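Next up is one chain by itself, shown in structure tokens, the form predicted alone.
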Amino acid sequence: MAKVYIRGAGIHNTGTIAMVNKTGSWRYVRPVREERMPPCNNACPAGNDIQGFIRLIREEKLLDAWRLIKETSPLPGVCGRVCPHPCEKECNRGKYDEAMSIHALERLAADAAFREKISDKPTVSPGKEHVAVVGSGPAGLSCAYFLAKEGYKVTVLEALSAIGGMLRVGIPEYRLPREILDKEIADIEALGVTFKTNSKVNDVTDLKDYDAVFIATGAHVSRALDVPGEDIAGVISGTEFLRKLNLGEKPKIGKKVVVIGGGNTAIDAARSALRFGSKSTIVYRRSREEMPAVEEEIEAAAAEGIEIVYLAAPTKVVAKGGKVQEVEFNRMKLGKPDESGRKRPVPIEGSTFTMKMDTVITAIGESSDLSMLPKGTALSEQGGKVGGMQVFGGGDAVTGAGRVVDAIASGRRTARAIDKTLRG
């Protein structure tokens, strides 16, 4: 956004300008244009021109909206719809009255492409270079983006029986419908992407014919619980719930079922356990200031008749019969801050309860299964030299489970750590 100011004059906290002539005449004074970026285009990760496809959606040009949220994102239905729009909470009308419904904004811009078949298309003959992306998440699919638009040839691999890795198994259908992930897919394929499922690579020196490599396995592996009786029946991950219920397999959940965790898959994985019929209560270790979940997802959760019972952790999963019978609890307190920067809960001593529940679905965090790496291999965006091979890393697979919007720009900057490498 420009800004006209005179120089010397005074600027407020409120950033209103105050008339204050400190110099003289203002006779003497010239104003001085300075650009600078919107706060709404800085605190994007993928760096969206905010402003810029906003003024063409109030223009009621949609569709070059869309084509200018493209430019540095592949996925705008996606992130229309999943993104925690950290933009909103940097935008300067917020500080009138509310911030811009960036998000939505964002959504009706894709929606728009949607209902008018609308798809990219090829802008350069592809090169001879090939390049390997393993993953299928939005890391994955940034990176094979970015590089068919600059004539690269990009072949996907996905372990799994469809592609979209956490877009597709770790995402509800009713936060994410499957018709617009297709979609933006299919877009990425129109470019010239080839897409191959079931080729889970065990062994990265597999892939050597190929330029470069790039690791985008996402965060699939879910933290165990360490406790008493995690192991028996009715004790499931939550990425392992919302994957075969994403896959069509309709996972075996008792009546009452308790979520261990305080993130976006603990709140998809009771929201999507309510949806089953079945009676759905969150218990997170620390309190709702420190909850990792996105704000509005918390909110849809309680609306929807979910309980959540903060300050408690899991110290045994008690059985009957092989199966879950109840849990056991201890109360927690809130201590000094750990290395995450929240504070560190501490059991309250003799503050032990239980639950009864016959189904546990834990999801403390994921980390991500890289043993188709050499041991202690470190990965990064700006790739390194694996086994004679141009190897790189981005997304959750490098940074730990995080938001789509950030694996996105990942993808981006990876692709161009490739280019760079391979063409200079």
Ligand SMILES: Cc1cc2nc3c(=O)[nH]c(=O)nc-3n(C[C@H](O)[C@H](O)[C@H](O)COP(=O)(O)OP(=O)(O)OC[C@H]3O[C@@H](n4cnc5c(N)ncnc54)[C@H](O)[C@@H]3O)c2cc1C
Contents of the next structure:
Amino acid sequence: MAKVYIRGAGIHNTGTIAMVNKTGSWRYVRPVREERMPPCNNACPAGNDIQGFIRLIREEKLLDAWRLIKETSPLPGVCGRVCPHPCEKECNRGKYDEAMSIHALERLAADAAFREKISDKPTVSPGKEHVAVVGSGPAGLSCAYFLAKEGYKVTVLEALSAIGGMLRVGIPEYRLPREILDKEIADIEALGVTFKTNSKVNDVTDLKDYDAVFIATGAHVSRALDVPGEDIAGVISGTEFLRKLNLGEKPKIGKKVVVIGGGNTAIDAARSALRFGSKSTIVYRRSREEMPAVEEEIEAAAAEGIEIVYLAAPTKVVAKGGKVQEVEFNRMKLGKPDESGRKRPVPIEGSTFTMKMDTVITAIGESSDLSMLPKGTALSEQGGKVGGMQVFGGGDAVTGAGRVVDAIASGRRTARAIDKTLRG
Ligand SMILES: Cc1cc2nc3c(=O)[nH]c(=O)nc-3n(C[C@H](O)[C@H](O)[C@H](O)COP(=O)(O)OP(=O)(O)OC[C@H]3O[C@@H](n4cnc5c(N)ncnc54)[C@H](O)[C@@H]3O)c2cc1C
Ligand code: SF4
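Could you drop in the structure for the form predicted together with the named molecule? We only have the form predicted alone so far.
The complete assembly is shown below, putting the previous chain first.
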């Protein structure tokens, strides 16, 4: 006769012998401990062992925590400051009261290594294979770091006069102190990576002597506004403005600056213009909800007194004496979602208004320039043959403008793909 197991009633019936269990199921049901990936770890694109490094910090082993993060990311000091921390949205503690401040803890561990002047040390001697990394942003740095740790010779070729990509020439110093960036780049150099600045690659086939090439040139081409008057003196792209500023030049801007856009470049440009002594206003064509900039940055801009005008788009830049005098805008309303999934801004007829301005900073998106590759080359982290060469691509150059942590993750994945291709 089949055994009958009645859970709620606590009766265990074996057919002939019936046993009454007066205490219910607690006598024989035991909690089962299951080891699962914490949701925060899962949400970190770099794959940082968040639970692990927080445990080490709790035990006051800050340098061990830093070493653990360095297993998955070469830039914890950078991420501890600028990562929009998608991990914190998934923190279990958030369901109880408030999420752990994971990025601040990452920064704490990285700052301990900075204070103690602890650096990476090569653990393997370099092998024969030589990889060229084109572009020294977080994707290039990450790929170079993980390849060097595996014993590859790596040369990073950078077009600009300084290493770091958007970490150096995009994100302003008040958000990312350069001594932190310099330290984390020096750590990568300590592994034997060679950096060459002022080394723009115009044709990938010039790199045919390398065993593999990683293209990590980012997305630096600013999208045009496509309105009359865009070519007037006083209209400048956000990336150019920030690049000049970050490389120590003094970009020419006036006292009344309007920044067009709603991403990180727009916010950083507006906040930097403010530090230049200009009054800056941001105009964004959608609503706050759709704004792609990091939330804390939007709040910081508002707290500094930067006005953000939502649901408006420029239609004309008006000049006087060859210089910007005012900008004409149309009010917008939100329609059905577009291909990006965000609600499409639709102009409201007859809603034109103007703003008196002397500088327009455009920050409506950036795309990549892959003119160094033969037309039609599909660039990917998995790599492919270009004129007999092994060519890989990653970071913003492949995905379009993204986040630092995604570029780091892309660099690491590509290092793995290069290793698999070259060593099997
Ligand atoms: C103003 C601004 C603020 C941002 N703020 C944040 C933030 O707070 N948090 C966040 O997560 N993300 C932020 N981002 C996005 C983040 O910086 C990028 O997603 C990230 O830097 C992309 O890394 P990457 O390595 O792919 O490219 P990049 O960082 O763009 O680096 C590419 C490098 O390649 C070089 N290069 C280009 N062409 C050539 C060539 N032909 N030869 C040699 N070198 C070449 C470039 O000079 C550059 O140094 C911001 C971006 C900007 C512009
Ligand atoms: S890199 Fe970003 S997502 Fe990953 S642990 Fe750090 S703050 Fe979180």
